[in-house]
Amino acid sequence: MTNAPIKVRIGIVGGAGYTGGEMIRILLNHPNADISFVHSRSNAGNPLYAVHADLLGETELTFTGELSNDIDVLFLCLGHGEARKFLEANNIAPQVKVIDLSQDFRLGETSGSREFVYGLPEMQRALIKTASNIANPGCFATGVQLGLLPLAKAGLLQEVHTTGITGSTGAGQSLQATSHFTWRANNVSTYKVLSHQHLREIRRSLQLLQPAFTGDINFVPVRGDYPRGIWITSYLTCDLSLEAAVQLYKDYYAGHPFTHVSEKQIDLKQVVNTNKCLVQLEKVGNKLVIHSIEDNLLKGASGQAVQNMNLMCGLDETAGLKLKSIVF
C-alpha cells in the first residue's frame, strides 16, 4: 500500500493574465497541487479556457469573484501596486502562506504582520524553506543575478555593464502601443535606460553576497520582436581565466537543479517554455562575458513561484517543473 501524494491547495488571484495563464498551465499537472479557485472578478463565471485558450480541453475549472482561506498558499499575479492593495484590502488568515508575483514587496517592504522573503531560490534556499511569504522576484532581475551571483559571493564584482532583451509578454496582456503587433514585429527599441525597477533588487541581492559592492550596474533594457523569453549579456573586468570563472560558477550552481553552465554557445530556445536558466562565460582580454538566458513567464514569473512553493511546502524543488523546451 503506497501513501497518497502530499496535496497543496491553491488560491489564484488575478488568474486573467500572462502569469496567472502560466500559473495554471503549470499547476493542473504539478503532483501535489491541487487549485482551488482562480479569482478574477471580470470573468466570474467563464471557464478558464474562455481567457486562455491553451487550457481548452485541460480543466472545467472557472473563474470565481469569492475568495477562501480554505487553501494552503495563495499566488498574487496582480499588476505592481496592486497586491499590496489586494491584501491590504481583504482578510487573508495567516496560516495561508503568499507568493507575490509583483515588485511590491522585494525591497523587505511587509504587509501587516507579513514579511516577505526575497524568493530567488539559487540565493536563499534556506530561508526560502522556513518562510511564509514570498516575493517572488522580477524576470529582469533573476537573469542578470543568475549570471553574477558567483561573482559577489566570491567577492569579485566591479562596476557592470548589462543588457537584457525581452519578449513582448513581459509588458503584459493589456494591449500598449509598444505591445501591438504591427509595432513590436520586426522592429527594437530600449527603453528605462539605466532606470529600470529591477534594478533595485538587483543591487540588494548582490549586496547581501558582497556588501562592499558599490559599483554601478549599467542596464540597458531592450524590447525583442518575439514573445517570450529573455537574453541578457553583462561584461566586468576580471582577471580570473576562463576555466577558473567556469569553475566558480559550476560550484556555485551545484546542487540547483534549474540553473546550468554550459560550455558551448547557447540561444534563447533552449530555455523557452522552461524553468531554466542557461549560464555562458567568455573572457575577452581582461573582460568577463557572461550571457545568461531564461522565459520570462517561467523563470523570470510562474515557474519560479511554483519552484518556491516547492521548498516552502517540503515538496521536491522540481515538481511540476521539468518541462521541455521547444527548440524548432
The other form holds:
There are 4 protein chains.
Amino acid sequence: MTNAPIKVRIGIVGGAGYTGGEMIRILLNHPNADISFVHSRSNAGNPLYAVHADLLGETELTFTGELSNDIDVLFLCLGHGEARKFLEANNIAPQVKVIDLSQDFRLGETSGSREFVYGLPEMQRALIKTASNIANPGCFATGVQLGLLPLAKAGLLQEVHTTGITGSTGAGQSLQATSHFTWRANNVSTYKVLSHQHLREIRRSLQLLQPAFTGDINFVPVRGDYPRGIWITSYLTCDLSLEAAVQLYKDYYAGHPFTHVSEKQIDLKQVVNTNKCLVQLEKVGNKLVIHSIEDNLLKGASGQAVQNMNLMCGLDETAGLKLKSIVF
Amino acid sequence: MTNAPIKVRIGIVGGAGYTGGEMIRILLNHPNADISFVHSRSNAGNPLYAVHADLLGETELTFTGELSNDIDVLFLCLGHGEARKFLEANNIAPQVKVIDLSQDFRLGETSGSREFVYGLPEMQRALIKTASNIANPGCFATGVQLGLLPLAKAGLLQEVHTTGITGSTGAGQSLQATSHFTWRANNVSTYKVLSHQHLREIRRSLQLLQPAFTGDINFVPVRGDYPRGIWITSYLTCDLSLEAAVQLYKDYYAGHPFTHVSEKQIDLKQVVNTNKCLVQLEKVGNKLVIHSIEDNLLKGASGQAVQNMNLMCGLDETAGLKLKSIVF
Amino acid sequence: MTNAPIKVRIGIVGGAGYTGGEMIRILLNHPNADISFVHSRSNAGNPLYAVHADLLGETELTFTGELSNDIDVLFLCLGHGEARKFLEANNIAPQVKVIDLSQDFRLGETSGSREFVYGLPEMQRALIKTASNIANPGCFATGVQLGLLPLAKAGLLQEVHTTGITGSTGAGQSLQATSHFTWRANNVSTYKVLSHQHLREIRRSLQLLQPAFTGDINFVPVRGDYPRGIWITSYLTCDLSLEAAVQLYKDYYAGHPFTHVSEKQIDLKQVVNTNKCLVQLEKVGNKLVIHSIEDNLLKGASGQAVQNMNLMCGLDETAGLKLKSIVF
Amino acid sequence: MTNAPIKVRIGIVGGAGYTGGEMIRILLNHPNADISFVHSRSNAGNPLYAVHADLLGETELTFTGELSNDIDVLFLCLGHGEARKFLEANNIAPQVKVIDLSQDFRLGETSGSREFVYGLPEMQRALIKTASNIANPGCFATGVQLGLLPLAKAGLLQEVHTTGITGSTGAGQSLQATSHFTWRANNVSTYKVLSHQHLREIRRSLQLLQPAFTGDINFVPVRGDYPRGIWITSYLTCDLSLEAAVQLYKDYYAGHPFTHVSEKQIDLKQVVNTNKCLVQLEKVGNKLVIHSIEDNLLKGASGQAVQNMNLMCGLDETAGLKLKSIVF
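Could you please show the structure of the form predicted in complex with another copy of the chain, as a counterpart to the form predicted alone just displayed?
In what comes next, the whole complex appears, and the chain from above leads the way.
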C-alpha cells in the first residue's frame, strides 16, 4: 500500500540496561519504527519483559545473542569504552547508521571509516540530518549546553558556575554502596566536583560556537534523592538585561520542538518522563542565572537518540517522542 | 478527505485538578481526539500550562469559563457531589455523552433522564460500547475489582481480606496536614480502615457476577510514601490450585488489552504512568493471594475514562493509551 | 568512689552491620555502658567511623579482630545462622551474658549449656531480669506481638489478619536488586506473603499467653518506600467495645515505659529513631483493628537488646534509650 | 543536696512550630534543664503531644497561654518579625536570658536595653559565655559560615560560589504549594537565587574576621527532596594546598565539639538528627572546594540554641546534645 508509514528497521545493542530499556519503550510506540532485534548476550532467548518488567503486556519480543545487518539504524547502549570495542569486534555494514550513547566518540574520535557527528539537535540539526553516525551527548552535558548555547552563539560566555543535580538512574543499574536505597534515600552528596568528564564535550561544543571562550566551567555534580531528572543552575557575569536574555534564548530555540523557555519558575517534574528541556532565566545584579532541566534518560540519553534517528531518517523530529510527563 | 482519522470533540469540566490534568495530557496526544474546551471558572483565560506547568511547549490552549454543546463527549473531573450539581445546573445536550469521574453515579443513581453505566471495561465492555453515560470507577475500586472479578464470575468469592496502598495523588491537590511533604515523606498511616466508601461499588460489581456473595470485604487503606500508584493485596480461602487460578485469570483477561497476569512477582512501578493493571497470584496453604496494581490517576481514573470513551465512540480501545511507564 | 555509676562492660560481635551500628550509637551515650570491644574481622584496625561514617567526632574506637571474656555482656549482631556458629566456634566464658539479635535461639534452641529467654520485655520482663542469655525478638515479630499480647493474655485471640510494612533497613546492607535505590524509590512490593519466618516466634509467644489459640495469623509483609520503621495493622473478630479494648491495652502496658496506647490516629514517624512502640485501636462492626508501630532497628532490634541488657543488669529499663525521634 | 545537677529553668515561646518542637525534644532529655512552660496561645491547655505527636509517652506537659518570669532562659521560636513584637509587647524580666531563633536581631538590632550576641559558638564562644541575649544564626547561614570561617580568619576569602540544598523542614509547617507532598516528592527547584536573606548575616560574620573582604558570595539555594538537613558546597580561588587547607580547618575547629573535618567524602545523613557539622575539603586546580553539612533544625536552629544556652549557663557545651543520628 502506497500510504503505509515509513518504517525504520532498528537494532539495539545493550538492551538490558537503563538506556536500552528506555530505547525499547520509546520505539515500541514509535509510528515509524520496527525493532528488528534487541541484542543482549546474557539475556539471549528471554522475553524483553524478563528484564524490563514493565513491558509485560506490551510486547512478546525476546533478546537475541545474534546481530544482523538487515537494519537501518543501530543503537549502541553500552558502557563507556564498550561501544568502541563493539564496533571493532563486529562487522557492522557500512550502510547501517550508528547512534552511540556512550562517550566513546563525542570528542571527534573515529572507528574505522566511521566519523561521528555530535548529536545535539539544538546545536547542529543540519549536520545530524546528513550524518551516518551519531555520538549522542551525555546527560549532564546536554543539560549544561542547552543552558548555555544561546550565550555562546552570541559570544557572551565567560567563566561559568554550574550546579547539576541528577537522579539515581544517571549512575546506571549496577549495585554499589551509593546506589543502595538505605543510603541514598533522603541523602545528598557530590562527586567529581569541578572535574566531571562531561566538561570536555561541553567545552568542545561551546568553543565551536564561541571560539574565543577559554573561561572555566566550574561544575558541581550532586547526587539527588530521586530516580529521574537533571536540574542545572548556571550563572555568569553578563551585561544583558533579563528581557534581552530571554529574547536571545527564545530566538535561539524558536524552531526546536523540545526545548522551551519558561517565564515562570520551573521545577524538575515538569520534564520527567518526557524528551523536553525547559530553560528559565533570572537576572540578579550583574549575574545572569540560567536554569535548565531534562530527564537524564530521555533528552539526556535515549529520547535524544531517537530524536537524532528521526532527523537522520527524514522523519518528523518529534515522532514517537510526545511522551506524557509523570508530573507528580 | 475520506481517510482522515475520526476525531471525537471533547469538553473537560474541572480541568484544573489532578484528574483533569491527566485527561488533558492523554487527549493532547490521542490520535482521535480534539479538545474543544477545558472548563475552569477560576482559571478562565489562562493557558493550560499556567496550572499544569508540564504542558509548557505542548499546547497553547487556554481554560474557558464557557460551556458548549458542540462536542461529542464531556468529561466531568469534579469533586464528589459536584458532578451531580453540575449536571443539574447546566443544560448539557442529550446527544453529548458524559463520562463522570466522581462517585456520584456509581451505584445506579441517575440525573434527569441520564442513566449511567459503571465503566469498568473488564467487567462490562459490551454495555459500555452502547452507553451514553459512564460512571467511571474509583481508583481503589478498580484495583480491588480487577483482583477479584474472575473469582466472582466463577462463583468462588468468600470473605476477602484486602490491603490497599495508595500514592498521595489519590488525595487530590488540596493542602492539608496529611499532604504536607514534611509529614508524609518516609511516613505510613491508614485511614477509613474497614469502612472506605469504595466498598459499596466494589460489592455492587461483585454481586452482579456472583449474586450469592455476602461475605465481608475487609479493606485496609494505607497512605503510601510516594505520589502515584495503587498496590492491592487480597486473599481469601480458595480450593483452586495455583495453576487453575492462574488459568482462570488468564482466561478472564484474555481479550482485555490493559490487564495482564504476571507469573513473576510484581512491583508497583511496572504500571506507574500507564493505563495497565497487572495481576499476580500466589497460593499459600488454602489461601489464594491476589496482588493487583495500577496507576491511580490512569487506570484508576483518567486513563480508564479515555478507555471508556474509546469504547463508546467505536475507537480502538487502546487509542491514545499506549503510555510509556516511568519504570524507575 | 562509691557514687560512680555502674558500668557494664560490653562486647559487640558483628559491629559493621546495621544492628551493630545502632548498638554502638546507643551504647556510646549510655550512662552505664562501656564498650570494651567491637569485633569485626574484615574491619579490624579501622576506626568505627570508617564504617559508620556518622560516628566521626563521636569516638576514636577501632574495630578489633580479637575477642575477650573480660566483659559482662556480649551482643551478637550477626546474620541468621551465624550466631549459633559463633557460639560453637568461640569460647565465651559462662559468666558473660549473651544477647543474640539473630533468630537462632528464639524458638527454644540452646547452645551448649546456654538457654535463651525470649527477650520481649512487655511479655516476660521478670524472666529477662534473671536471664543469662537472651534471644532478641525479630523486628516484625515485635510489632505484631505488641499489637496482640493484651488480647492473647485475655484469651480473646482468634484468626488474625495482619499487614506489615517495613523500611529498607529491615533487609540489611547487602546489595541486591530490591535494595537498589532506583528500584525501591516510589515502589511497593510484597514478599513471603502468609509465610514469613517470624510467624513461628509470634505464634510461640501468643500460645504461651493463650494456649488454646490455634487460629491462623495471616501476615502480608510489604516493602515500604523509606529506610526506617515498621507499620502493623492487625484485625480480628472481637466482642469487646472500643472502650473496653482500649482499657485492656492500657492496663496491660501500664508499667511498660516504651509501649503506649494512643487514642488518636498514629503515623509511623512518631516512633522512628526511638525505642518506642505506639498502639492504636479502632472498632468497626464486629472487628477490632490494632495498629502498632516501631523503629525496626531500635524497638525491633538494637534498642530492645539494650532494654534487655538494662533489665538483666539491674539498670533503669530506659537507661540510654531516651532517644530523640526524627519526627519529620 | 550539694551534688544535685544544676537545673536551668526554661520557657519556650512558639512551642507549636518545628523549632519549638525540637527545643522541647532536646530539653526533655537534657540533664540540666527544667522546662517551666511552653507557651502557645492557640494550643493553651492541650498536652504537648496533641501537637507534637511523637512526644506521646515522653511527657504530660501542656501548652500554656501564660508567661512567667520565674525562669532563667527564654527561647523565642517565633516567625521572623514576631520575636521583636513579642519582646515589645511583653514584660520579660531583665535577668531572664533570651535566645531568639528568628532573624530579628542578627544584624546588631536591639530591643530596649537588650543587645544580642550572634550565637555562632565556632566564631565567638567567649562572647556567648557572657551574653545575656543571643541571636541564634539562620540555618543556611550556619552551614555556609562553618564552611568559610577558617578562611576568613586567615584572610583568604575572595569571591565565593555556594550551592545550598535544604530539606523541607526549612520552610516550616505552613501549607503551601511547594510544601505539598505530591509536588515536592522527587522534585528539585531553586528559590531566592543569589539573593537569599541569610547573605547579610553571613557577610557580617565574615567581615568581622576578614574586614577587607568585599567579594561576592554567590549563593544558589535549592529545595531538596527530603525533610531534614542542609548540604553546602562552596568553592573559591585559593593558593593553599589541600594539606594546608585541611590543617587550617582542623586547627580552627580543634576545640569545638560539634564541628569536625572529615578526610573522606561526606554525605548528608552523617549529621541528620544531630547537632554536628561536618566539613570536607577538596582542591581542584586552583580552586578550594568546601562541603559543609548540618541538620537545619538542630545545628541550624534549636540544637545550636541549646548549645548557646549551655555556654551562657556555664554547662558542658554538649549537655543534652549527644543525639543519635538517623544514619539511614
